[in-house]
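Form predicted on its own, single chain, as structure tokens, below.
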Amino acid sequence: MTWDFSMPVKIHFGCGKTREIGKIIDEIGGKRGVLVLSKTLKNNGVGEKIKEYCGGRIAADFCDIRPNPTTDNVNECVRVLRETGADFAVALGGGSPMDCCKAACAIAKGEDIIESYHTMGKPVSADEAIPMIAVPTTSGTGSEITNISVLTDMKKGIKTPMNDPAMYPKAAVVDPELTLSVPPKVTASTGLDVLAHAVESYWSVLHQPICESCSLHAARLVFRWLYKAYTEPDNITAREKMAEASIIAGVAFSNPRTTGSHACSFPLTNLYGVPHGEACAMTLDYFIRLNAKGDDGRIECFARDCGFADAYAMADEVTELKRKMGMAMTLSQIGVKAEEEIEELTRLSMHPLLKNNPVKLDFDDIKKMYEAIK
């Protein structure tokens, strides 16, 4: 067995974390920056709560980013770092603004443009990076702490993950307080994203064990605090418990990568508008029991580990989760009603990351999947 594991992200943990912004803006040199944010954190005072806090260096706001951003997003927010002759940038709200900001971040001090990069395959060079620091306001991507950015190429009609360790932030603030007004359906999608990125880094073919430690801390967090941070929004130490299971979960994918429900996750959000967290939980139990037939017992260890007599119990509480929060279980649910359009599902979901599925799967294993789901 070998294995590498890096992190090369200064994580910044807890309640009021925020408000210490500043000090770690000093720890990086920042002297001018650009705060990139939804414009939901733009226009409810939060962005600018953040901008105080960060002590009068904030020199521009950028909030034009789609639900998922793409490379015009990204391209029109180096324009402003570069106009801006930002040396810093602060990326604040879900993984849309993170994966905007690190991209774009990393090409800032350089003149070309993201899709030499994202898609023509021009290596990222660290020399044209300039640092940034993240700070969630939802607890699911793990954007925070990885150096993947997943970008929509509308030109193209491509949607694919770019990396490079240049685009890892420099430090990432995980306040629990900024969660507490997230509204229930987006507590659902977002926590489920983290219960994904937990169980599919554990069965990865690419699995290491500090990465499959992370994997079972987060799991058994998501499974006893994820219904109480729905139910009860207001409950500060469920909001805690999920911003700490999505930051060990990040960290958990941040190496193995993942897996089955992430690359059937793409078509169902770019054809059917599914929120990504959403969108993994569709396919994530039937996952489970596909995996846990076919691989060599792990699965079955994990779910005991979680509490649960086995995998397929483990599964049913995935179910059992989607259907109290109200999560789409169905492909009909979703607006899918034609075979043709199954068929295309089917195509568009034999993704590369399906080469980490611990069970080998082709076109006929994947629409039997979604054929099931109907």
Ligand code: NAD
The other form holds:
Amino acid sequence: MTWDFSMPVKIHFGCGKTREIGKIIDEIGGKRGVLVLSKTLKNNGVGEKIKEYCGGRIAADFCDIRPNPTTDNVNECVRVLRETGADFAVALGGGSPMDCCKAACAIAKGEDIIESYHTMGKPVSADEAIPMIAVPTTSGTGSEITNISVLTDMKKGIKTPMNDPAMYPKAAVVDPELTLSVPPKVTASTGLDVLAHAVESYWSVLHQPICESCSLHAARLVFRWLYKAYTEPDNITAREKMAEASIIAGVAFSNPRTTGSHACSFPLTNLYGVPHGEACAMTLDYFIRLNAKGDDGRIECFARDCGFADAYAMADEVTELKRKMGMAMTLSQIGVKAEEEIEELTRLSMHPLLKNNPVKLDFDDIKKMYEAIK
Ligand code: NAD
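Now show me the form predicted together with nicotinamide-adenine-dinucleotide; what you just gave was the form predicted on its own.
What follows is the whole complex; the chain from before opens it.
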């Protein structure tokens, strides 16, 4: 077995850590920045607080970002970065503002639009990137420590990740207090995204030892704390443990990437508007059972180390978690009505990430899965 591991993001973790953001801006030599944030964080006053901690160095903010950010959102953000002459940016929010900011920062010093890089293959150049500090407010995507930005090109109807070493944030400031206001439904969806990162990176054909141990640590935390964070939103310990799980799962999938559930999540979100984590969770229990059948003992071991009798018991727990937290369980619940829609969903699920799945799957296998959960 050979492997390479790299994780260059400086992580600052803990309640109250956002107050230290000024020091981190000093470290990267930032003088004039843009705050990229979700409208929720702008409206609830958290954005203003962060600006204060940035010590008067935020010259503009940008919040015109929809969930599952579009390439148009990124191009607008790039325009603001260029017009402001920004030499750094702070991203505040869930995966959507962080991914938008990350892609915008990667090309800000150049002159091009993001579509050239996202689906047309132009490599990101470190010379065109400006440094970014990521401040996550959900415990889910791990975007604060990955070099991945998942973007939707509305003209092409494609949601797909782009990634490049130049896209790593310079620092991540992870303050669990920021997640106390996350509504239960978003807590559930983002928490299940963490679980999908942990489980999928573990069984990815690109798995490797450092990431494997992170997968296990993160999955254990999710099984122990997610439902508590969902039922007791003010429980700071549960929030802290989920924030920890989110980062560690981010490290887990940063190199091995994800597999079947993430491949299928893209069309479930794009065509039916299912939030990202909930979309991953729709097929996660199915994939656990399916991959366990072709298992060489690794998934079985993982399930036992998470406290389950076997992989099937772990899959049952995922099903139960989804049910208890009101997540979509069937295609009909999200509005899939006709047989042709299953055909289309299957076609769009044949994403390159499927190649990372430990059991090789073709069109008929994926269609069979959708038939089983219709
Ligand atoms: P999100 O960023 O879209 O946020 C979901 C909702 O929660 C929004 O309405 C937002 O305003 C609200 N919200 C966020 N923080 C809040 C807070 N503290 N209090 C109250 N409301 C809050 O959701 P997400 O799941 O964090 O991110 C999803 C996006 O990230 C998707 O586009 C997905 O594809 C992408 N993603 C990226 C990576 C990566 O490595 N870059 C990994 C997984 C997913």
